[in-house]
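Here we start with a single chain on its own, the form predicted alone, put down as structure tokens.
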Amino acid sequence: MRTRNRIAPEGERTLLRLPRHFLTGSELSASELDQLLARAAELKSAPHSSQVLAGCSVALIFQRPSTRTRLSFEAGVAELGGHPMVLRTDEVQLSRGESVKDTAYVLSRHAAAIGIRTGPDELVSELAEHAGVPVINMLTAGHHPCQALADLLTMREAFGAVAGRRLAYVGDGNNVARSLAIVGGLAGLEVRVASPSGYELEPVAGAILTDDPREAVKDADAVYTDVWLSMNDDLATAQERRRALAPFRLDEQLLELAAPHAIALHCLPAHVGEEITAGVLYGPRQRIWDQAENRRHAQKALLELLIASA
């Protein structure tokens, strides 16, 4: 079995080789990202060709509901020869007051890597600070970097290369938009984010920001949207959010403004009739279901990279 970093007393911590984490996507270099996407494509063609996790377990903590993240990580870890340990909120002592630090220490003694899907980014950062194995952000309020990897893999399949392409994101400037800006920027992608006033993405990673969805979509190679109401949003403001975001719906008319070869993307789940129409979601120009599958392949390549660095 592959050896892992042990947890040392605080005074000895600097003497150990620290694990490599994946929290925002900015941890990768442009070259590493390119190699990761190429490796993901290889793993998609030969799903059982790598057994990098043979004899190892990966802890997967879910403090938020999940369909694609759980399916893709659980299946991906198994395909890599490992055992996915799925832990829900009520199955770990974090929900009863055990510290993040102590949780990190214990998990690091049993798992080759830790994935966590939660709300606060600070919780993931604290977990990574104390873990002796790689920590992967499976979703937080601020970032969704694993989704961005799958998005880039999907564009790579559609166009052969990502660098120099244009992606337009329309809707709430949320964690998905932020990760697209960060990871897409590393890949040489021009990321445009169109959001209404009050829902803008902050300036990040050179993304082009606008309040005009038509301007953002013009000549884009891919047009992307996400739900208007996510897990972290206040339901009391639901009607106001829908009103503000309605002009940013991804429909057939908006998609027609993109390049003739443009594809439609959505990280799912989708609310048909709100952020996207049925004609786009199930139409001939979408690659949305490829995106959902590509979560598994991109995350397997990520796990290989992080385990090799451990």
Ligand code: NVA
The other form holds:
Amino acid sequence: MRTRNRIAPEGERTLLRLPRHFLTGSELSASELDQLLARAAELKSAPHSSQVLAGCSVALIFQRPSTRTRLSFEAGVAELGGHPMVLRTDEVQLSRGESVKDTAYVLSRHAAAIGIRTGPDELVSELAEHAGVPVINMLTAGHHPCQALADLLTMREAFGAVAGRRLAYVGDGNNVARSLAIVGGLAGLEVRVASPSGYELEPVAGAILTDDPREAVKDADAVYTDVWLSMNDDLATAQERRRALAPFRLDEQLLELAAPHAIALHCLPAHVGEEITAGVLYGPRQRIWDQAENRRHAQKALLELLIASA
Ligand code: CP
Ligand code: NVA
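The form predicted together with this ligand is what I want next, because the block you gave corresponds to the form predicted alone; please supply it.
In what comes next, the whole complex appears, and the chain from above leads the way.
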């Protein structure tokens, strides 16, 4: 058994099991991911069948805005029998200089798990380093692994198994693209990422990178896009981003190049007329609103897995 006594300040000798964290998605094995997706599908069909969090609280820290993540985690924790404690930036002493380490120590004394949405990935890593309970990345500048779980669940619903399927992401090589490459790669997806110069994803997890959106989308089973300006990006870059990313808009013509059965995906929030057209967002091929719902089911399966391992 892996053990440590990190959350016990000096002087206390409590020996604790090492918690499992979910910071990038690469913490999971391929078979754990497969089982997690199967479990998420079960929980979707029977939302109140698990009470794994009965009597427990889960701390959910939001240092950035959120609609879907907040709703899906808060509702999901409640469905699992737990109590979600939603904490905005100005509601925790972290915003007044309390250290990440001390915050981790205290949260771990009250919560069975900690979710955090913030900017720096380093902050989440530091929180995980000192926490005695699982830490979940609810979006950072670098990663959005919970979103990728919901995306894979949505593809699984459309196609059965996801291994061997082709996912084309067109647009900014951002946190969502990176998590799709990592988590999608783990699931055996062929992930293609098309971005313009200056907005490329770095080589990650076997993803195929290109600057040609048409090449990426050709014969794909799913076509995905995301906003051109992320919440951790500098607002001053918005104009330049619109100019560079315009040829990567997901419109009906681009989607037409994908496989006849292809589905369109977007993590939301969407900016209609920028990265996606209304025709795709509300059209017959979209599974985007299912994706938004699937956040809850996938995260419940994730919480079950992490709590069981804690
Ligand atoms: N997709 C997603 O994470 O949405 P929110 O920013 O609304 O949570
Ligand atoms: N890339 C986007 C995703 C929002 C869910 C952002 O980070 O703002």
